[in-house]
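Next up: just one chain, as structure tokens, the form predicted on its own.
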Amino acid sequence: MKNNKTNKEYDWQKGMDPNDIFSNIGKLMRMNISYGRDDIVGFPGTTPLNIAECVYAEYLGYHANNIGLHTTGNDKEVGFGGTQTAEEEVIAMAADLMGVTLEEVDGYISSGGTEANFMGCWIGRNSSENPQKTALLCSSLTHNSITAKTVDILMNRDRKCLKLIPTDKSGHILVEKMIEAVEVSINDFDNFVIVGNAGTTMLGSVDDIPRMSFALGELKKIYPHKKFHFHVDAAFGGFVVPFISNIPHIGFRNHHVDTITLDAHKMGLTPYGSGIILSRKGLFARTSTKAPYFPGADASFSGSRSGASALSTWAAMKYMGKDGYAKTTQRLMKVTSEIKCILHNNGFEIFKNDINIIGVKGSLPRWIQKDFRVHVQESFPENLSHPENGKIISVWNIVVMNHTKPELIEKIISQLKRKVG
């Protein structure tokens, strides 16, 4: 949309009255979506817990800077011990979700999954003495924070470093194809960063992390002079998968998993700005940099970070507990099943899903996409086992969050039928 505002409307030479400020903010916020409405279909977010909102608002004004890692015992800015301790406890709880204790991992609260995924791949790339000879292996369904941004920054835009692994028709990486991709490229690269997905964006598919981990262990034996790093993107699934009994463990109990992303501001029900990156103990040394004004070193990408995010994330996780997250997951998976039945009974073709994300084949009219806030991918690979063949289809998805009701999907279907009729 063309911006028709004049320079005068952007003028801020003189300060604005607080009442006018709040009046203008009210107008701006009416342009945003509201999770309380019944028209949000494909957004992987929902209203944060009230206690998390209150804690964030209450302590934001303290302006605590949580720069550094607080799991190492030494990389700490002086004066913010309280919020640093809260962040350390968040990392401990996230580690527990991923099957280990705080003593076995390092990590921090990031700006979100994009930064966390970048960090995981950065740590992996720097495992080699020659990081420029690194290959990045993932599926075509892996998040663009890895397939686009990480390749752009870490691989110097060299798309030859990106190797897309085929998946089955439900979006799970074919482990034998992963092994094949490594073996085909073994003479061209010294280092291999492999990404497993625990909740793909459009399909909600969770890769078989244990099988991938075992295969990487075998590859390490065969090619002892090569480096291998296994990163798991559980940005969405990190607070879901641990509570679904039929999905194998995605965390550090798999011996060759090195780093994991999990976003608290998705299914963790915290405010945005609370992604989490975990690594096995000591791996952050690969990204550590010295700053003359800062005690110790900073291994994070973001540097300065809000202590209020640490407090609100701590509050949400303590309030919910593992029992609370388990109950939420069970309830949402039940709603997911109900919605799948509605879609199936009305002739929609859907993908097999693992978590509370449903991928639906076919496009949707523009008016539906606008009225119901649907995410549609018009360039989805038709054949996921051969995504390079260039044939594409349209896919839209339903992300089942706390605000999602089966009646919403019935409403969309009803309106589609009425329009067609």
Ligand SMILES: Cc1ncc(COP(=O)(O)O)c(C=O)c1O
Given for the second form:
Amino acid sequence: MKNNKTNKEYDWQKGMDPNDIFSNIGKLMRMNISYGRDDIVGFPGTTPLNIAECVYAEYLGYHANNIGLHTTGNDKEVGFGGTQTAEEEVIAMAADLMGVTLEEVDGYISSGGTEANFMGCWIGRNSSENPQKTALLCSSLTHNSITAKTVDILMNRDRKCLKLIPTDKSGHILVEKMIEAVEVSINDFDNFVIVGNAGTTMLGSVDDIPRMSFALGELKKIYPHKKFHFHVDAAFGGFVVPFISNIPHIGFRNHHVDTITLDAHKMGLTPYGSGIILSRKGLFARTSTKAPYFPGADASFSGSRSGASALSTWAAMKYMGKDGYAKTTQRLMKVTSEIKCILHNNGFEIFKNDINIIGVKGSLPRWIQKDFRVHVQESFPENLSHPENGKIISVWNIVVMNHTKPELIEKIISQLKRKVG
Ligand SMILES: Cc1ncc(COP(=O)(O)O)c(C=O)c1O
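Moving from the form predicted on its own, what structure would you give for the form predicted together with the named molecule?
Following is the full complex, with the preceding chain placed first.
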């Protein structure tokens, strides 16, 4: 939205009265959406748990700084032992979701999935002595935090290092194409960072992580002088997939998985600022740097981080328990099925879904996009098995979160029919 304010209105020479501050913030917040009230269709966020919000607010004033990693046993910033321990316990619970114990992993609470994905790929890129000769392989459905940002920052900017692997028509990486993509470029690169998705942003498709992991094991045997790193982006699916029985394990029980992103601030129901990155024990040594003013070294990307966020994430996960997340997942999957039925009965073409995200083919009129918060991707590859053949279609999606009601989809459909009819 264009802000037509004059410079005078930006003036802040004199301090503002707290009453005026609150009244101004009230006005600002009326410009924001509200998950409970508004028509939010495709957005991977929802109201955080009340307990998480209360803990965050209560302990924000302590201004605890969780800089660094708290799972490595290295020297830590002094004075924040409580919030560092809370974070270590969050990492232990996240590790458990991903099939292992704290002894087997390191990790930290990042600003979000973007940073966590960057961190995972950074660790992967640095596994080689020649990081410039790194290729990144993933499907065209991979989040732009990897395909755009990470590639731009970490890899050669000509983007020739980015190899898009075809998927089936529901968005799952074709493992034989992944092997082919490695073999075709084996002489051009020393290091291969491979990304599997456990919940793509638009379709919610979950790659076959066990098969990808097995294939990587075989590639390591065939090409022992090359490096391979397997990162799983479970930013959305990390708190859902472990509770869906027909999806194979996406975590560290797959031997060749090295790093995993799972965001608490999506399906973990915590406030923003709580992405999680996990690695197999010791891998963070590859990104460790010494800060002269800070005891020990820091291997995280962040720098100063909120200790209150660690407490709030800890509170949310303890409050829900695995049973609570399992129940939420079951309820949301039921709502997802109901919405699929409605779409199907009204002639919409939908993608086969694995989790609580439904991709719908076709465009939506602009006026619908104003009334409802919908994510529409207008550059979606028409043919996912040849994503680079140039043909594109529009796809929009429904991200079924706690606030999503089937009636919302009925409302969109009836408005569409009224306008057309
Ligand atoms: C699959 C996936 N990965 C990463 C991200 C980025 O997460 P964040 O917005 O927390 O940085 C998203 C965001 O929607 C996502 O869907």
